[in-house]
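A single chain, nothing else alongside it, follows as structure tokens in the form predicted alone.
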Amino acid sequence: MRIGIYGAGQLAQMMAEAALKLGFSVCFFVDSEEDTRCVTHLGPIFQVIPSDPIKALKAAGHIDLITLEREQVNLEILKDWETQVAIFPSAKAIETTQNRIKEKRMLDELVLPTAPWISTETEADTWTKQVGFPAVLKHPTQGYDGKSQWRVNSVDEVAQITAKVDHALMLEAFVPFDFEVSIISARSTKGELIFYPPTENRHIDGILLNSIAPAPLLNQSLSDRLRHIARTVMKHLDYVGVMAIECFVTGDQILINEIAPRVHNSGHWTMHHQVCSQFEQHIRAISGLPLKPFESRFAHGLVNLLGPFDTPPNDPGSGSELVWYGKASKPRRKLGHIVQCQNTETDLIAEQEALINQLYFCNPESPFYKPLPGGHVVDERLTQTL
């Protein structure tokens, strides 16, 4: 089987490596001027011309199916390709999940919980009534790692921002959540489902810093609710592949934040320690191979390596493995990650905090440097901010 991957970043790299280990071959489709250094050693690369997307397919030769590493792609290209070859997840699923407003409308139709929200195409006098302030204003299709999002405190602030764009934005109530979790699931072409244990995530400046799985602060009832959410969304979209759903936990409530129709940074901990990775699971799901259930009695985690790093950090230590993406170094850019595994969550948290202190808070070269008397201890409840 030959699999085409749309994109050439680190997620495409990891999917390709998983496909090659399973005995498949791969090629890559890229947009103009896309950085391809992560995948140049893994298979041929074909540039996509938006006015003639079929040309790239013809250049690639026989392909059994196509998958993607990101949701922000040209839908018309996917729809043209779908007339020639199977695409997983489908163009229809991507059309809903690449747009935050369409995504929220779907969740409302499915009666799944989200924070109050409204599109700014509505009258301004309804914003306060339906959402209230403070709130978060989000671009519907752009933005990741906290980009294209604004904390707003009044109708006037919203109006100032919306006046600079030519389409509706999404206004969502600010949620003072206890912690954030993600649920990563896979669904096969035959409708088979598997779930990884929910992962607890912590961010710094809107960028994922570290994750722990199973989520230490999540009870069984909330874990079951997360699986129900994932099952409902994937079945509704007839989704094939791996999906991540990011949620806020506040008290005994789960509120869905965003859906990522792809493999996800918070699932990178699945790559090592005898676990079937999210990347292998994704390839299995789209190729028709049986899915593998999650089996592990250990505590797993990851710490992202956020630039600048000119070279990979030194050996992360026992029970840890470093993955370096080979991308150009930029401040706050995800350049790699360190996967960790320990017998208990207590041991894992201690190891993570020591590593985070070393990489960021005690490193004057880091944009997150915070010199504090006696060192810096990160809140072990894994809350929203540091």
Ligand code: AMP
Contents of the next structure:
Amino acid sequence: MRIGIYGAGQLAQMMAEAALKLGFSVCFFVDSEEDTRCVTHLGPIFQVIPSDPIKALKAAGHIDLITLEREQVNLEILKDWETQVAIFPSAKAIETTQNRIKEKRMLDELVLPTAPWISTETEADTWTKQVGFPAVLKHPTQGYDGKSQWRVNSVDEVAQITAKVDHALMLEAFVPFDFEVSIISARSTKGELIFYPPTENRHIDGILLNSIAPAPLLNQSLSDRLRHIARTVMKHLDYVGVMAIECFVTGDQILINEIAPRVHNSGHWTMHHQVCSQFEQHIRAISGLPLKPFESRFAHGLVNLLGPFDTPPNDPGSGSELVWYGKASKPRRKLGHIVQCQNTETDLIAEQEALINQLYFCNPESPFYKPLPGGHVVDERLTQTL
Ligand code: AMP
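What's the form predicted together with the ligand like, now that we've got the form predicted alone?
Time for the whole complex; same chain goes first.
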């Protein structure tokens, strides 16, 4: 089987490596000026011209199916390709999940819980009534790692921002969450479903810093609810592949923040050799191979390597594995991650705390350096959430 992957970043790289290990071959489709250094060694690369996307398909030769590393793609390209070859997840699934407003509408239709939200195309007086302040204003399609989002405290602030943008934004109530979780699940071409245990995620400046699975603070009933959410969304979209759903937990409530129709950073902990990785699971799901249920009694985790790092940090220690993407170093950019696995949650949390202090909070080179009086560095968020 030959799989085309649209995209050339680290997610494309890790999907391709999983596909090659399963005995498939791969090629890549990229937009003009896309940085391809993560994938050049893995298969041929074809540039997509938006006015003639079929040209790249023809140049690539025989392909059994196409998958994607990101949802922010030109839908017209996907729709054109879909006339020639299967795409997983489908253009319809991407259409809904690439746009926060369409995604929230779908969740409302499915009666799945989100924070109160509204599109700014409505009258300004409904913003306060329906959402209230403080709130978060989000671009419907742009933005990742907290970009293209604004904390807002009044109708005037919203109006000032919307005046600079040529289309509707999504206004969402600010959620004073206890912690954040995600669930990574997969659905195959045959409708088979598997769930990884929910993962607790901690962000810094809107960027994922570290994850722990199973999520230490999540009780059974909330875990069950997360699985119900994932199952409902995937069945509704007739979804094929891996999906990540990011949520806020506040008290005994789960509120869905965002759906990622793809493999996801908060699932990188599955790359430990004890586990079938989300990348292998995705390739299994789209290629018709049976899915592999999750079976691990260990505590798993990941710590992201957020730039600048000119070279990978030293050996991460026993039970850990370093994954380095080979990208150019930039402050705050995800350059790699460390996958962790320990016998107990306590050991894992201690290991993460030490590593995060060393890499960031005690490191004057890091944008996240935080010296406290007395030279002793304690990160409050770490002790609060873990
Ligand atoms: P997003 O790009 O929507 O995933 O947002 C990035 C991060 O910003 C989330 O992981 C949260 O930490 C924070 N965030 C986003 N939306 C909200 C909200 N409505 N209330 C509180 N925090 C939020």
